[in-house]
Partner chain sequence: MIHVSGKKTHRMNKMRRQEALYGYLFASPWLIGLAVFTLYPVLSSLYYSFTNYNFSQNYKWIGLANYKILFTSDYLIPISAQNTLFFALLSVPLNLVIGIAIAVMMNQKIRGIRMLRTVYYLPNVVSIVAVSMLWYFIFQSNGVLNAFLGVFGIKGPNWLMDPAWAKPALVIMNCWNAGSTMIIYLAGLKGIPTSYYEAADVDGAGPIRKFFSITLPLLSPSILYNTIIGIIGALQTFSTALVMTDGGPVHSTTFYVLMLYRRAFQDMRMGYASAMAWVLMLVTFALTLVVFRLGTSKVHYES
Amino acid sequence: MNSMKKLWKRILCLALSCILLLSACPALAEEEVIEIDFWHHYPSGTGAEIMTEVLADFMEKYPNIKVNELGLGLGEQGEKLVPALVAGTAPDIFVYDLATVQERAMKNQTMCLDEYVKNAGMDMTRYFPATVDICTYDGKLYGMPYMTDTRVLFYNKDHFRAAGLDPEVAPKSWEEVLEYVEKLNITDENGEVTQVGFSTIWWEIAPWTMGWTFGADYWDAENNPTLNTPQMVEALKYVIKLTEAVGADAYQKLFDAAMATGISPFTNGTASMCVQFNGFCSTLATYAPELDYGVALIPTSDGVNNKASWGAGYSLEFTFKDEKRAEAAFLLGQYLTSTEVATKFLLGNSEYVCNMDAYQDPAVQADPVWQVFAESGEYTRIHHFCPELPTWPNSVLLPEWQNALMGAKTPEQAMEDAQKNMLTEIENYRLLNGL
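Isolated structure of the chain on its own, the form predicted alone:
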């Protein structure tokens, strides 16, 4: 009888031990350290310092996640990341070109985020609309909007005052720009132009932006190119007209003189208006700290409709190693795009973040320049992704635009040829790839 009692006692002890071990398993799982690799775009400087601080905060918040970071310079990103994606050795989460998210999605190099976004209850409407659209391929999300840029009108307030123009009111329509240019162009007693009203280096604003501000679009609902619309021809005709009003030769002389010193005509005060991206503020702070300038939305054909700008920037993208690493990487992505972290980068490094809520910070609200940038972001577009020819803006549209500006073709012929060239490129791609 005693032996039976001892046997049952041993069985009960063994069972109790098993129960205790099983109940401890979840705690052990929670304590398991998950390592993820993260490549970002801050090799050094203030951005790198903020990133290190942010990652430390994240790992303190999630002690079972260890982030191995690597900051890469602009050239290094493509050199290291592209072959890593091809080889399947890319990091769990990385920062890369926002405009080409869809290309990597098409090649199945990155992870679809739909389920993660759904499970996390993320509100994607808090990000600039174009940045969400460009992260979407075939109706699914493949990137998280991270940082972007926008282009606005910069204008010299002192020039406006001298010309009798209100320094707090920028032109809203392209016709108003012509009126302003007439008042802002200055010629000295020798007939030499010393100041022009507008910068006519057209890569600053780009043909696609001009077309958008006239109501043009370059793709229809079935993803067919529409480069030769009446609106696009009208935009091109206007650019030729504005170039003539400024004086192409006069501006070129001022441009060459300015660039000899490494700065632009707007920066040295020989051009009154230009279109530039938000980062131009840093250039002005360095090379023209006393310049009194304002910023405004890019003018449009009628000053009311067709508000538009052009942007690109950076996305956060993910590769799948296993479910635990994927979930950890997504948590990091959520944190990096949160309002808290976005505001840190905005205020600490003047980054143009995609999270619109960051612009509600009181310090940003008090800055009229940043408020224009925030508004411009709502109208900013990113190039339509064409899988047959992702480079279409520069390889097809821009050359024909330049042909018209140089007088080699009429605007109508230039846009007709752009359309033909685009269709040819698409057809050739499909034939070569058996599509």
Contents of the next structure:
Amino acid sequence: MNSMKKLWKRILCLALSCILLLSACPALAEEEVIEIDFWHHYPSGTGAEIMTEVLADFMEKYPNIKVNELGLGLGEQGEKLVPALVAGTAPDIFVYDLATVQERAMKNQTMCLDEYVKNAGMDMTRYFPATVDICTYDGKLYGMPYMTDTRVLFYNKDHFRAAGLDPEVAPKSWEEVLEYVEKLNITDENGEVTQVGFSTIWWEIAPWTMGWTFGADYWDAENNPTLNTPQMVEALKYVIKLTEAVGADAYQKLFDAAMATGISPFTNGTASMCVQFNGFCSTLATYAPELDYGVALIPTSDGVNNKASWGAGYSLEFTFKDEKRAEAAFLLGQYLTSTEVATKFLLGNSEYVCNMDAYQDPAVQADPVWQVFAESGEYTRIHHFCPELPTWPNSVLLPEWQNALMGAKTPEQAMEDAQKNMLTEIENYRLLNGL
Amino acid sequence: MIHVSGKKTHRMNKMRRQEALYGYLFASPWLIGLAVFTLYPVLSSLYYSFTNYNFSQNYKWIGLANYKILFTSDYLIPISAQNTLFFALLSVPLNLVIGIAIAVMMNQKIRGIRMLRTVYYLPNVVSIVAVSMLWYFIFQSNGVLNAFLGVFGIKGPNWLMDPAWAKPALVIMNCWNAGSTMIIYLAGLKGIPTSYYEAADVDGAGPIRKFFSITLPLLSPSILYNTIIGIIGALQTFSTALVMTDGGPVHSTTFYVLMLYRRAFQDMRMGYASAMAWVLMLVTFALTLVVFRLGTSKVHYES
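After the form predicted alone, can we look at the form predicted together with its partner chain?
Starting with the chain above, the whole complex follows.
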């Protein structure tokens, strides 16, 4: 009786395991689906539409990878990502601030990409050099340059014609700018300035960009601050001279008018030249479609050397969950920064992508404005990442620059104080962190 | 029911315990909320103020280093403390006077007074960002305020762009919120028995005498309350400076809390910012205590 029971049990077990095996067979044949999370910066709009389309193409190309996308607005990104990174719940791949890639690398929150880049045989030289540099921490790559921006000189061709200037030739040196400004400034019979030659309004030509175009560098090879260089003082003196040439009151009036209406003086035709970022093109297309404008590189101290522009942007960064997910996420990153996809975003949403090959597209080649943007990108710099004080340009340099512009300090004294304050900040940070 | 007395007390205890349990149970949403969302963050900020916490997992105990830097080598601390003190010293008394003045006016028995009260309280309901944008235009070099000053032949400064005038501009703007103190004064005024005024009328007292001898003394509890709340608010002033001037020009509107926010969320020095918060807490506490001590002897409580 007992042995009979045992036999039955055995048969039953065998039968059950056979059923289980059989039912498992089809699953084995199919490949395992890897799910990855991806947070990008398009909550809605054309960019979001292109992104969804691109992700669908990607998943079609790699059927075993499923991408869960989430588009976050400008403010939401930091709010969601910073805690998620601390808690270790950040997505496998995400879009975030290019300028602070090194901060997250330093905190060990993101994944080093060197191995993956090597295995994939990715050519990093096809991205704008500054964008690759800013993603590099301690000699290793921690982010993929994704999208960036650049600043160029916009000038009003009609104003140039009216002043007897060649509308196809923009000033190359800052001295030339002064000469142009003299010709372009218009004062009416009441002594009111109705048109100014050059406008620094909206701060797009920031102190740091001015300094760069005079050959200033704010950090030496050992990453020590050098804010008080003679070049920086020279740049500051030049801006004071320029402001005097236009008239501080005239500037202020323009600024107020611009703030009140939200329309910049260049857009409404009261300023002949200004430095703006590449996206300004679409602003002009919307608010001043008739405006005949040209673009050129930002002038420099001597018109030949010290070409520079200022940029920021977005990187793609990764967190490590397991090897399979990391590989899948990297494949997606590679796809998103590929020339094919970059061109799609450039043409479809006027995105200033980091991939330089995208600018070889015939449609882009035919557009002189985009050609200048592409050239400017090669000279564009991103703020040096200073772990002691990531906000140094705004928190240390700008206030002292303003002090000098308002005449509260001499240019020399202002930059001397900026340097002193920077050293204090670094010293304080080191004290806090036991360095 | 028949119960042995000893057993009865036992029963009662059990019942009371159960009642207490239910009491806590019903209060628990609030108690848990207090513990999780207030007590825990407050205590952890105290802990973090002794560490170099920077939003990453590797931080360590650094003792009093944050406090030492705060009091000795951070060049922005004296600047922001001065700015905050300047703002508090100017805006608290100004709001006090304006608040009482409006409250007295709003205490008149005239037609449409309810609507007027609403109008004066309205600025407090509007989003601070929207209000800031509005004032931004008022303070422009060719804005409404300077146009008004121009009528008297005064060439107004460029308020928000001038380091000397940016703080006074924010003080003026803050007066707009006097409506919230007005409400409290108004309640205080309503509480003053009319018989006092009638008696004063019989004695032949004028309106000024009545104001200083009856209204003001009987309003003193509200004044003390508003002064304390005003000081606490002024020391924590933040959003207008963030929206309108971003601390500039040249740090002239970098108030203490604005700087605290920057140290925490822009410079990522969370531990240091926690130390700043605790110093502010202690300063606020000390100031409140002083005002309370000085004030209590002068305050007239009706009962």
